[in-house]
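A single chain, nothing else alongside it, follows as structure tokens in the form predicted alone.
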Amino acid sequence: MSDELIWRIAGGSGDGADSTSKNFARALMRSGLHVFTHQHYPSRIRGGHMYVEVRAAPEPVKSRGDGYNFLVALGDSFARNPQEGAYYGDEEIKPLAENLDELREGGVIIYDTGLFDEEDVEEVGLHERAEENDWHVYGIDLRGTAREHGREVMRNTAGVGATAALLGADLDPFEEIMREGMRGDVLEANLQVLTDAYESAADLEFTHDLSFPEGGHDEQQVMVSGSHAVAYGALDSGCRFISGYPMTPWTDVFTIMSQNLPDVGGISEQVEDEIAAASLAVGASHAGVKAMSGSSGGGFALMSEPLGMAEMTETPLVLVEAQRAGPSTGMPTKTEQADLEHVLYTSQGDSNRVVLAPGNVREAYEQSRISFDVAYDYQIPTILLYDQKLGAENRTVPESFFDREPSPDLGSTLTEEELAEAAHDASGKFHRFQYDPENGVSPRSIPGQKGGRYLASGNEHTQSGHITEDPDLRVAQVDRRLRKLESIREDLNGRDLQTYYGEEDAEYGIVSWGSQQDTVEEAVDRLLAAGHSVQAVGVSQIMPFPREEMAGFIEGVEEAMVVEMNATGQFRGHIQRELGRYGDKLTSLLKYNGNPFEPAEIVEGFEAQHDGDASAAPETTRTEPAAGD
């Protein structure tokens, strides 16, 4: 887009960029535009260098864009060696020096003088670089105005004046947001930082012609992450309990939920570890409450026991499963979607569970309630897959999406009533794992129904709950859990979970799951626009698979590939083990340095595919070509 601004401050964890950005966002959205946020930043509590872009269009946005246009260098304040022979370098520099490659031509950047003297200016050959690139540099004291007025701090709030006035905006948005959330000598001393930087910012002799793009909207617009997404899907299908124990970035999910549980009677419980928090949310679950829990990956692998529970006491229950890089503690804070395999296959036996993987803000939101309308009517673990990219990207989304009617039902419930008229052992138990019922799912009850009596049991079991090692009634009851996932299949047919975007009957097909989807989507603009034939699908239903339509997919291109974030090519190889075959029409790009794909990298991706030459695939990338090739 001509017309957009990307925005970056950068600096150090600590120095109140992360909260800047999203208010800035704010303003950004009460203008008329459409905002996407991305953020990156490192596994320490404070210091490390950190930035995030913001992304600002007339039109609708879907993912972070290729580089950025404008950069706000702090330098970070927290840098634990500010020398150059230090071990990780001189860290108070690197909020400038390790954001120039990303800089578009003609881009703008801020940098603070109070922090960056000449000499860490030549160091990173700043204006060399700036006169190769036709970049547009001015050097701002943000630290003193900041310390002018108040706290360092507030030299974030200086930038954004510094900005509004090198682009040309009004700064009542910027002060209307401020006036919402400070009080007092906070406020006062911020708003004069804000005016005090913009009018020294607009005395400047400006040489770059990039303005504040203008829009406007049609309806209300709220901005809102992944992690908001999921959580309000959860409320509003009538969740009222969550447990867990905190771990980038699940987190944000589990705060969110504490945060309004108890606006609407529900509970939240902080435990001691991730076998506690998915078993207290299956007994919580039991006993006749909507319940979740979830964690990120080396946590999850903790609930591998009590997710096995679940399937075989048939306890209704959705996890939670936020992806960050591994394997073990990995690279805590970046992105990756490698634990793909991980949440199909962990856990005991035979065991079957739903999965699905949102691709976007609103489908983390559908596919939330979808999780819970699942779990409680099927009496099955349902999991929800997304990433850190998801997770913790702010978007433009209409107010009104969000208006829907609550769903608290239970699902596959029984009434007193219907108890009475149930079928019961001669002990009076209630026989709530029936052989035989068509679609898997045996109805229960909820204990302190009259006439609800049964056994909840980890080992395999008779109807009404009691253990046994009968070879027949083994079988029976593994057969009808099976059926359950066919069930299911045909139930999400009709839910829309794939989503197609590109043209009808195209030569070539990419097919992505989960957060790439919205950034496939962009490339596939530009690759039809280069007069490729493409079609892109972004898949949500990993399990039970679609199968049927994704063999109608695949047969209908000459040739597909599969964009994710991990290094084995996982979604690949599931759609081969759930379809048998097409080994000889399946290529991959894959990304697994930390940072989710730009759309540049997909349409560079898919050229060199096409053109056979994998040496043309961009450097952060790695394409694997189909079987035989």
Second form
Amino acid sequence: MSDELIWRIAGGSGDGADSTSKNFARALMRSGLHVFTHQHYPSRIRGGHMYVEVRAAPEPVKSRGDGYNFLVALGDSFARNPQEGAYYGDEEIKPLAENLDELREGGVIIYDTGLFDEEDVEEVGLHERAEENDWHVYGIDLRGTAREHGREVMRNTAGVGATAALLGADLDPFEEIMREGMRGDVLEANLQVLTDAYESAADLEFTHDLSFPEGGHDEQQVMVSGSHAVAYGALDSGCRFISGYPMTPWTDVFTIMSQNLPDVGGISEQVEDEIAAASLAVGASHAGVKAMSGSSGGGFALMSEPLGMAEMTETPLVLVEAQRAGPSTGMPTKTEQADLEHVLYTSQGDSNRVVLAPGNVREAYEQSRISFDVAYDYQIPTILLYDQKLGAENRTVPESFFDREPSPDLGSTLTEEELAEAAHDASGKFHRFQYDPENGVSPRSIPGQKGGRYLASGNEHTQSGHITEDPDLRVAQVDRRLRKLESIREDLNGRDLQTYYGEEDAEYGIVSWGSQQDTVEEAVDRLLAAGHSVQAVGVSQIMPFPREEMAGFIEGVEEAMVVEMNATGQFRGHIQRELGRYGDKLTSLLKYNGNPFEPAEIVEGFEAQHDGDASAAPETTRTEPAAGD
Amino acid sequence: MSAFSAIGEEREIDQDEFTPGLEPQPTWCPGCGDFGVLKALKGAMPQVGRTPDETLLVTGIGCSGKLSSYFESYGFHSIHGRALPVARAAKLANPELEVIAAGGDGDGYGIGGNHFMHTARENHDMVYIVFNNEVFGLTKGQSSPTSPKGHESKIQPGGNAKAPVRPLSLALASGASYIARTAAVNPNQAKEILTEAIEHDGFAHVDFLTQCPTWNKDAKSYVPYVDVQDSDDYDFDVTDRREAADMMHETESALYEGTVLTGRYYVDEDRPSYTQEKRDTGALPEEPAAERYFDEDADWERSADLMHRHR
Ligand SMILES: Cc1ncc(C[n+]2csc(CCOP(=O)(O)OP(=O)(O)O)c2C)c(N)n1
Ligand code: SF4
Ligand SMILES: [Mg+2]
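Having seen the form predicted alone, could you give me the form predicted in complex with the partner chain?
Entire complex below, previous chain first.
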């Protein structure tokens, strides 16, 4: 995509570049473009440097790009606190200095002369590097403009105004968004800063050729993050209970749900820990409200005992797991896909759960809904496994995508009328856990219903719930619960959860799971253009695994490279475990430095493996040869 | 019309309804205090006028956790220490259910101690019965949080070096609005206290002394016991937090010196329950959330109507 803008705003974390970039992206969307955002954060509330990238183009954008072409370097205001000098040293200029490596040739730089003088800029060799790379550098007093009309933080707004001027963009959509989100003096000051910065930048002599991409939408677009998509899928499924404990990055879903639930008759509970969080969700679901909980790696670890309780008591439950780099506290704000085995197998006894991993924002919404359908139809915990990358990325989606009917159905749950007809013990206990229902699912009752009494027990139990250690009953119940997974496998097979991309009957395959899917697709476009015969599959149905489908894919190619963000090739291992073969056909391309793949890294990784020279892979990734050789 | 017609049903209730017809005999040891809890609870239910189908009994794990097997109602035999979080969510999902939580001293004051503190703090409208036998019964006699200092077991061969927790004081400090101690050997008081506790609108904590003849052989069967309300030796106001705190402290210490004090220790009728508090902030629907799923005419909100925020 030549006709694209990849705008990066870099500054101190806590300086507001996050909301500014969101507004910027929405303004671009309103100008008729498609957008995609990528966040890069340190794990502190203030101080340390962060950036957000907004990639915009006339066609839909699927991924972060390779590098970027427009930098607004704000400087780090936190680092200017004199008491902090000792800790932070030259932190102030890092938003400029540290972002240069990824700036493309011909790129544009705006830096804040209100913060850095010529000497500072020389120290990082800006002009020399600019010459080498054909960068176009504009020093503008963003801070001065902000101070003149309002407060220092409005430097962000000044950066947006200057960007618009340099790109020749119309200011209207930017002003419109501000008017919708701000009021009174703050609004007035921001508008002033915006136009002032626009005008001072417009007066400069331009040397760059980068201009504002032209685009237009056929229909109304909305900008939605992965976390919003998960939450909206839950709301449309009739989920009206969430319990949780804050942990990055899962907190986003928890927050969005908590802000919306009171308006729709729902309940949100922030509780003492994640053991409680998962247990509450079980309690609410047991008592008849569609419920969810969730966490990230460490918090999910605390949930494993109640998760087993949900499996054994067959309480429908949706947990979302937003992965971040681990183990332990790991890198809280950085992305990774290394909780796969944790989520699949952490269990007392044989695990009995469903795991879905959406590949993008749309799939996050759709699979959030499927998670609830499956959980309530089959009375089983369903885990929606995603990561910091997908949760935080914003994307344009046609608004009509969300125009769907809600599905609040409680699934395999009986009404009182149905209960009156159902099987009971002589003593009046309802047969909640019958031994041989067809698809393994034995319908449940809800406390308070007349005639529905039973005991839900974490102990192995008889059909009315009483504890038993009878070997035959034990086997019958285990088999029945596992039979549900087979029914679900069939059900999910019909829902096309795998996304194929590229050439049919290709020579080579690329396999990804979850959030890497669309970056891989962009890489596939380039590989095809370079004459490679490849097809990608993005897998979402992690458990129960689409065994036949995946065996078919792997059979059809000579070799398949599994792309994932972890150091041990967990998904590759999962495929082999599930299929019991193909070890010698699978290779891995791994990245685990905290940042998601760029498309070029996948292209280079593929070519390196293809040429048999793994050492040619990009430095940030690792390639692994086939297990069989 | 409610989808839960058992709730609020007005009829005569017989305490035999709470005895399961088919369940094998309780597996508790002969002489175990746990029988006393079962009996007192069965006796209390007709008094409070709630039926098996509108009652949810959530238990933890331990000998005590088996209560839900021997008591006929909706039951949830959860995992060790987690009865409270399961129970309180059920109450939020359907505040019209009668929710009772129960478990052992290890379950409630040890592994689930954090939930005990927070459930009391939030003042959920439910009873929490803690079978306090001062020992881990089910796992064969190890020291529990309420075992006396010096308590010996295979894991504490030289005697437990830890001073016991003070459960009543803990409940008070955490925010419980009804706090009592009773004993299996005092069935009348136990039934009365459980009745009051169930009727109380808020978190009612009942520390229930249950003798364990199997692992606490030399220990007491909690006789003789004194009801602090009936005795002239004790005079304090159960609605006064400071006086209650002093009395609790004395009671907790006395137990380990051989004097078994029981009775009501603290009653706060004014503190609103969590259901009330949460409704007041608009964060809990007036109608039980569980009802709506059975209402075919319910109008469910759509995320499509939130999309204007994302344009
Ligand atoms: C997570 C977990 N840890 C340990 C156990 C083993 N366990 C079962 S009951 C119990 C202690 C029981 O003591 P208490 O709660 O006082 O109940 P009691 O048997 O005395 O009634 C333990 C440690 C368990 N079931 N789960
Ligand atoms: S071990 Fe103790 S607590 Fe457990 S049933 Fe026997 S007497 Fe009761
Ligand atoms: Mg005990």
